[in-house]
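Below sits a lone chain in structure tokens, taken as the form predicted on its own.
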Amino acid sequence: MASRVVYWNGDFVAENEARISIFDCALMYGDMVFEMTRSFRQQPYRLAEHLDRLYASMDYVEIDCGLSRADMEAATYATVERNLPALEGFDFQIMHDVTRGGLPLYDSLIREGTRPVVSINVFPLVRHTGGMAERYVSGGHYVVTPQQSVPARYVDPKAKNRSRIYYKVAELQAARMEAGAMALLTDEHGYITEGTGNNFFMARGNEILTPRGHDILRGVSRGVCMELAAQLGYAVREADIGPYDVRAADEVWSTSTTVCMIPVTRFNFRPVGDGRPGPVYRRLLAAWSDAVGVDIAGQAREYAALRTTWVP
């Protein structure tokens, strides 16, 4: 069986032989930029929006990889055709990071000097979605932690950065409230943010609301989820949102890159809405599987039976 390699300064290496330095700036700060993309039959999906932002997060923080856009899309689809006969049919992840390099004090122990890393891997979704297959059906949990997004004045969420401890703390914290609650953060006037790598949704009546784009990462799949409920007739608006209003909802959900959507049944110990996904997530994500050729839920069902026999 053919394996799978990594995209790694414009060489390819074995994906269990990809490494950084323990000097790299990424292990040191938490210096990293990255993105997230998965794919439809196999097939990338708004690789461009991804790209954008990625560019734009190395903007941010002042990194120069060394690659324009159009040469880092052109190793993004040279890293997918070496995968592709390690795929095994599957869907997958493409996992964009971007180091500044190696610290400078410490040139001589770094075998690949200190210029920035960049680095393409492709892996299956089996995990991924699999993971998260009773979900479309039972629907998740969101609890409100006491740990609180950064605010953008201090590190600014809408470049996707790897800083992202408290996002870990969150997930601690969730966790000890109630095993497999999802974390859900606010900001330091107490609306919801966002969650630890998710984007929080609402609807109530026709109006679906989503938090303001200040103190969150705009996610990509947060893009689709807008405009594909813009099509379908709803009104969507951004607003400040507290727990107080979700107490008010009739449904709410998640959107992430590679789930796509995930409803939320409960809120806080309480049910939200009948404590069912509701019609309008349902017609939501129909029109997301539409729209890509692929049943989502129905993929990571698939994936789920799986997962214990899948070796990576």
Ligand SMILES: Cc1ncc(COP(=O)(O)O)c(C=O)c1O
The other form holds:
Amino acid sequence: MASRVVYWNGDFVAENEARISIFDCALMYGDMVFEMTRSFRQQPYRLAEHLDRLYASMDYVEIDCGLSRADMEAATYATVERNLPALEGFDFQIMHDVTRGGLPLYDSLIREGTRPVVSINVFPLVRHTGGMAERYVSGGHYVVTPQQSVPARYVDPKAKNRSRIYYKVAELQAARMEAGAMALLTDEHGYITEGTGNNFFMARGNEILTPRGHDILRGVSRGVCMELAAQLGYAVREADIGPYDVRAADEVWSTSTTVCMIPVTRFNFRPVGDGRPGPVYRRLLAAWSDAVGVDIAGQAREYAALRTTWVP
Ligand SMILES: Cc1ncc(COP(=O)(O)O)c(C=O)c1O
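And the form predicted together with the ligand, for comparison with the form predicted on its own?
Below is the whole assembly, all chains and molecules, this chain first.
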């Protein structure tokens, strides 16, 4: 069977050989930015938006990766193309990782030198979305964690970076509250910001609310969800939303690239609405599935069936 390869600073290397130095800034300081895109029908989805954000993230942390945006796009398509025989017909995630490179202090020890490292890899979504199949039906449980978001004036979460230890701490706290619970962070005023890898939405009557874009990663899927909701005639508004306000929500859901939308049927140990995925969520997911030509939840079910036997 064909094996996957990784774009690595202009070359392609075997996925299981792709390495960075222990002296790379990414390992020393979490000093790197990244992107996660997914495919539908094996075509990168909303790649332009993901690359816009990647270049904005690089600009924020002042990394010049040496590739123009057009070069990066070409490298992305080349990576997909090279890997198609190894992707077995599955949809996949595309990960862009850009590190500042090796620390000059250790230059003679770093095989790749000290320039930024750009890598692009693709990986079938079998485990990731397959593992979430049940959630499209029963929904997730958001719990507000003691760990809060870092205000944008310290480290701006709009830049997708890997200095993410506070998200991990939030996940550990959520797991202690209930196995499988999804961590939901708040800002210093107690308003909801985002999950550790997803954005928050709630529906109340005909209105859809999502936190303002200050202290969050402005998800590409968040943008898609807002677009689709507007097309379907919902009033969509960015707002300060406190946990108190969620009591009045008919529905809650999260958005993120790989799974698109996951219904949230419990919030802080209480049911949301009637405790089942609601009509607004279902309409939006159907519209999203139509737009991309893939039954999103159906694909996750299909992948779930393969998950235990599929070997990456
Ligand atoms: C902290 C955080 N918020 C939100 C998101 C959702 O963003 P997107 O829809 O672009 O995947 C992510 C995705 O990884 C994330 O890490």
